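Listed next as structure tokens is one chain, alone, in the form predicted alone.
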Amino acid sequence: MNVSSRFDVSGYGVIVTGGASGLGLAYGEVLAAHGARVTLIDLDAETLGAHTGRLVGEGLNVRGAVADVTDHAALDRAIDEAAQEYGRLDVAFANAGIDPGVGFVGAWAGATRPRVAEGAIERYTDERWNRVIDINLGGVFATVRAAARHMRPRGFGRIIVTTSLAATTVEGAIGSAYLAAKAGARHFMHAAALELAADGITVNAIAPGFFVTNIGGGHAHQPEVQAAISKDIPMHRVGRPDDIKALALFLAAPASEYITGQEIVIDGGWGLGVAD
């Protein structure tokens, strides 16, 4: 049996919020060159726009939209324009998200440093913790819901949520929030999942570890970071985005219709399996 069909998601209306730039926009450049439609969503208007252009120049069929997915009349209307340029919405990446703030990785590259941010729990303010809160989980849901008004009408959709290897694995040095905030989409894909599923809409999560985005304030950029963080993964090496492009393509093609409730954990060996 030829299974390339399988994965065949051309003809897709596609939308990712936090797509300029890091997972989000690797997600919508591999679902593009693959034939989808794709509607990238994100705050930064002036990098959003410089992607949306290079996609376009490159032959996709890409737009952008600018959208705060704390702002859910904003996001509603992004998501709702994109079904109707398309006629329909097949895939939605909840993907938006902030960086912790105070103790994301100070604590963490690195046998020979302290496993635990020491004050990041006082440090911690009101403002800080609802933003991360806000985004990495309101966001989610926000998206979910206006994704899923779409897709129940046609009895067809998938959702893909980013969560974090953060979601199930506790490290002293990631800020509270965001481990709050990634648990609970986690747990929120798992019942969406269950109320969606009977509509033929499948909601599974990736669980990225340390990848290379801009997240934390681009740390991950730092060679010293990323040399400290590879000595305690088994590949030895730190995730790029284009790493996870072939999940993203497996998740939203016809290949994972008998996937949902899933959280694939991927992070170099030291974390791959799926959480069910």
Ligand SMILES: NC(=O)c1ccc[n+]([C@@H]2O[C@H](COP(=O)([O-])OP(=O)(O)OC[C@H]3O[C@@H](n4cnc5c(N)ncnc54)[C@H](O)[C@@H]3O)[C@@H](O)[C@H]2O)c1
Contents of the next structure:
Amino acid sequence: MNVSSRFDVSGYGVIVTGGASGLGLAYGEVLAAHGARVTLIDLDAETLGAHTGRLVGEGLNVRGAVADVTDHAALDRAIDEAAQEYGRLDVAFANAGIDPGVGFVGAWAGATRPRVAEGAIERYTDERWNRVIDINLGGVFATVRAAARHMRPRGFGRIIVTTSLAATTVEGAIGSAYLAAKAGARHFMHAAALELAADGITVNAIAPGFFVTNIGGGHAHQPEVQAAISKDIPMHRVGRPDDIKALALFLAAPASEYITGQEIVIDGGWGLGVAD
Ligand SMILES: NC(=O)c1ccc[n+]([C@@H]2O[C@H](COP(=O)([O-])OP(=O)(O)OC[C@H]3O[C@@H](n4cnc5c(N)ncnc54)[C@H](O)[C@@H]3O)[C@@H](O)[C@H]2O)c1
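The form predicted in complex with the named molecule is what I need now, so please give it after the form predicted alone.
After this comes the whole thing, all chains and molecules, with the earlier chain placed first.
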């Protein structure tokens, strides 16, 4: 068996939500670099335009679509247009997510990690709770639903949800909506995998540990935050978007056709210690 041919995604039609930055951008870049046709969907029109322009300049088949994943009608339109443009939708990354800024990682970086940030629940607003759930959980649901609509008739598809290591552990009340949304997304991923398996559609999740992206106001770019986190990570370094590309390609490619309903944790071993 020629295993390298099992990573051939050329010609695939792909959508990535939250594709203008961080992990979503990395997913889009690696798929496009391997010959797929990629639509990056994001609400940040300016950053989206800059990256699609750069990638098109590199000769890649990438387009952008501006949509907020909480606006399900707009998201449906963006996904329908991409599928129409390509004549097929093979891969969907349900990735867009926000939070955790200070109140999750930021609450303890550089110090001994507190198990519970005192008073965090009392300070947590309805507005923040609802927005985090709407994007990180409702957005995943709407993306998977739209993708399934295009994939089921063709009997083929790869759906990849970005969950989080935070979905597998409990760090007290801090970041509570984020943790709850990610755990919900993981559970929904399992249910969708079960429902879609017979129609040739796999549904898996990537659960990153700590990656340097713009999430939470970009606190992960600060060297002191990285140094503090790295001490807790057995491999002693934080993740970079490039680190996630091979896994994204694998889950999008024929190579992973017998894998569904799985959440794959990717980090330098942090997950080994967080639940202690
Ligand atoms: N960075 C990490 O350490 C880490 C760890 C675990 C999980 N994750 C998850 O990875 C995913 C990607 O996050 P990231 O770290 O790359 O962050 P990021 O902020 O760099 O990128 C997120 C992108 O999503 C877009 N976005 C936000 N809300 C949106 C909405 N309502 N509709 C459309 N687009 C929207 C943003 O504009 C941004 O371009 C998220 O689901 C996040 O929770 C990240």
